[in-house]
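Have a look below at one chain only, the form predicted on its own, in structure tokens format.
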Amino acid sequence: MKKPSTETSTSELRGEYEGAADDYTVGQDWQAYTPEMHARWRRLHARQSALVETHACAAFREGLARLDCADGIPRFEDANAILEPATGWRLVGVPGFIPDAVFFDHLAHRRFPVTRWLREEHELDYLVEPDIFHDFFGHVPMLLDPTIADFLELYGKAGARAMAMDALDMLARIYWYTIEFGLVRESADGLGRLKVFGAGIISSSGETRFSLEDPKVLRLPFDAVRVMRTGYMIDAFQKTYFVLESLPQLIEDLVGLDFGPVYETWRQAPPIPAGDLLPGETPFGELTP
């Protein structure tokens, strides 16, 4: 997982970086996981899987079922045997947060960085840094969806331009409010209910419920420029969520957008505070799954 913007938090972060390669990859060292860690994974998986059935989008549910990782911490090599034939993606182990340029390069080459350590017992409900449960359970099922698979590669390739134009924070907000904390309108049941597809939500039992059920949460229709102008925090539940009408909208809206003029116009402007509703905006109401 990439390093977050410095605007978000001053929390201490962890990870064993000694021995990492130049691209920050490390071996998973699956044999080092203890029986207690596997048991913790099983409890996390069981708890979140129950919420997935009612709160997650169909693409996530289908991807999680294909990965079949309920019995213990999964091996990256086993997941790669499923991912690579399906969408060309593969997992690489990392110690924790990695530099932006390295993160973008991995994504541009369809390599998804997965943190190898597992959260402690007292962190079951909320975690600031990404651990293996967040990265694998939260992200990897969506790598089996063709739209998300293509979007992440495009996002990785967009990183160099954002860094060159001093607009990395703006691009990072696209990832944050979609891949990490995105909602989508699920039309498969004909009811148009909102569902979760973001990993930061679906790997947290508290935020899974909060994002869809709390009446005070601001849920806005997805608009790329509005997203790039909106600030966020990494150490609390989100105050704003953006809603896609479908997963393909993620690519449809961004491929035709010239990011250069957007960066030029807004990169020096202070971000819109999370939770703020702008004049003329109409939020979604409380829509439970």
Given for the second form:
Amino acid sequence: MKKPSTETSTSELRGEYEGAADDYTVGQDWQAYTPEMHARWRRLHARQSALVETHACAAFREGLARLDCADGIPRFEDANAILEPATGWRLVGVPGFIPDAVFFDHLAHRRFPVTRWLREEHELDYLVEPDIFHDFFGHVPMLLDPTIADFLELYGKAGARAMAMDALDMLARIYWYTIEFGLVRESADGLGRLKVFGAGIISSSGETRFSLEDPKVLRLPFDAVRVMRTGYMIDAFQKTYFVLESLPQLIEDLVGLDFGPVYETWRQAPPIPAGDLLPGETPFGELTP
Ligand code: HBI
Ligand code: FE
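Right, the form predicted on its own is done; let's see the coordinates for the form predicted in complex with 7,8-dihydrobiopterin (HBI).
Full complex below, order starting with the chain above.
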């Protein structure tokens, strides 16, 4: 397979695409990870799991505990033995970023693509491309949540229509502002505190704190059409986050929505810049976890 071209990355993609199958999958080749890589994983895991306790939603905390992956880079087959009986999802190894249509097809079939390689020592906090720490630590715990499990399959199935209608940007913003950078209100403790569930936040220590604690950033109630119209940041902390009242709200709001007319209405319009507030909108205040 040749490297896919991508709008989200100006530089060359890093993964080894030579030898990947037609669906861009590769074996994990777990034996090839060095002791230094496993040590780096343990450090990343220790740092982020401490933040998870205070900043992540219950579903994430429980999912991460079930995966039991603190001791080194996990094997996809071990995770699959936990995932498949729980929600029917399965991890497949990929060299890195893959073409949109291939990514959607994997999700539509409950296969989650996980990048094989681990970030270098000098990029412990954030990188633009997904690596195994982002993909596994950030995403896989939520694949154990039944709502997110169903939502991701629906997202994969929605991809073909969005591409055919030239509205992929709009659909991709739903993924970005939920699966990658979503916040959710946690009401189980009766306090209604905001918590993180998005993988892009949870795999970054700086953004985990920033998203919940920065007094100036915008936190808006989740509204599907507003989300689809909002631009986003790919190489800096977000200027806007959207907050679900609960994880099931994601499915409830989206199954009832006819995407066709929404795409027709807004796909030609310039996006609302990240960080802009529209008349009548009320952001959530600053909330310490
Ligand atoms: N490939 N490996 C990988 N990970 C992603 O998150 C990803 C991708 N390809 C396309 C893509 N995301 C998005 O552009 C789609 O959600 C639209
Ligand atoms: Fe991701």
